[in-house]
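Just the one chain here, laid out as structure tokens, in the form predicted on its own.
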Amino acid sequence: MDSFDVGETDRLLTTTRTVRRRLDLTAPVDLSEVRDALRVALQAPSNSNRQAWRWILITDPDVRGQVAGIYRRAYDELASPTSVAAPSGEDALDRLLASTDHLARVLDQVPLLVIPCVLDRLAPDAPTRKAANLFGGIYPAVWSLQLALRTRGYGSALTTMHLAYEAEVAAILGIPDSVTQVGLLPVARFTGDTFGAAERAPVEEVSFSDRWGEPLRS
């Protein structure tokens, strides 16, 4: 049986955070490290083991700027009007709003944008099973990429804002109509020392035994 350092593994899993405000916009990204992280991510499970994914790594400043401009437009149209910089003493919602607003304003300066794609598209009336199959076939790999990036000193965030204008981004990047973009990850070195575990509901409040609402057994 394989032996793991459970403490260190748990620390990675519980302290890998969505990073928006603590992305270092000036430090270079080592693409060889990113490729190594992606090799790790490609070991993730996928539906029917199809591995029907493609990954676009955007470093060209002009292309990055075009994609960021579309993201910012979608953000300005769709985000809450209260998404402004939060004052000192901000609560959790204020921090979230401030961080999403910050990312929208600086996305063009983030050194690397990663767009994960699936080699398939859903019909407008696709059932839940097909939607779960499409997105569930790549999201484990996206999370694995974020974990692998964290171990190499990079922060990231899974965002979906630009998908409001997916076709426009596809035109910029030459993505075929038969391919689905599932998100966008800004990637950069993170600033500050490290990250801690977030506050979460007790497992007993969000888990049931056998039937909905039945208390979790010991």
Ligand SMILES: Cc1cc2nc3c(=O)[nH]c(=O)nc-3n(C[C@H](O)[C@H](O)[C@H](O)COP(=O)(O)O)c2cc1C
The other form holds:
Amino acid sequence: MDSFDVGETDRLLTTTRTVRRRLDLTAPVDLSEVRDALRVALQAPSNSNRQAWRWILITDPDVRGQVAGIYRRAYDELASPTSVAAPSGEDALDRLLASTDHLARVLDQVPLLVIPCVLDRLAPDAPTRKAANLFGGIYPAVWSLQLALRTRGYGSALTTMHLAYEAEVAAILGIPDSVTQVGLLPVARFTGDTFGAAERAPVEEVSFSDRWGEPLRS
Ligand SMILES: Cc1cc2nc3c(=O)[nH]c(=O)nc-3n(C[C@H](O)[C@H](O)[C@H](O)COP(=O)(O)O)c2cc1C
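Rather than the form predicted on its own that you just supplied, could I have the structure of the form predicted in complex with the named molecule?
Full complex below, order starting with the chain above.
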């Protein structure tokens, strides 16, 4: 039978964090390693196995600067304690804001920005199923990319802030009107040795048996 090192796999899955303050802005990124990570990510599931995705890897400092400027503008306009409210109290919220602020300030210096795109657009009144297919058709691959980057020594963060000005970034990057950007991932080598698991609500609090509200049976 196919066997995995469950402990090591669970460690990867439970300790791959959103990396902002620990992005190493000075270390170079080996694009062949990023390409390997992307190759792993492309094994992810997608709606009807369409694999209707494109990935833009931005390393040109001038282009990074333009895109980062748009992210910063969106962040300054939209990020507020309520928009990023962490579920676990004031301290956690302060830490999160300090971290998101930092990222917004240094984004232009992050050596690699990845923009995952879907070859489709949602109609304004699109039903949930279509939205689920569009965004859900690529987010598993995005997360796989983050995991595969982590095992290669790279930190990343899935961000969506710049989508408030998606069209401006599309114009800079030459992305066609028929395509949707779903996020922006800063990618860099991470500083420090490793990461820990984060606090999460217990499974019993967020899961039900058979019907909404029914406690989970063991
Ligand atoms: C759909 C989505 C959108 C996000 N957008 C942003 C963003 O715009 N900026 C940012 O700094 N982090 C963003 N994040 C990262 C979350 O803040 C982060 O996952 C959360 O705080 C939990 O931290 P952890 O990933 O380290 O466990 C986003 C995450 C997801 C899943």
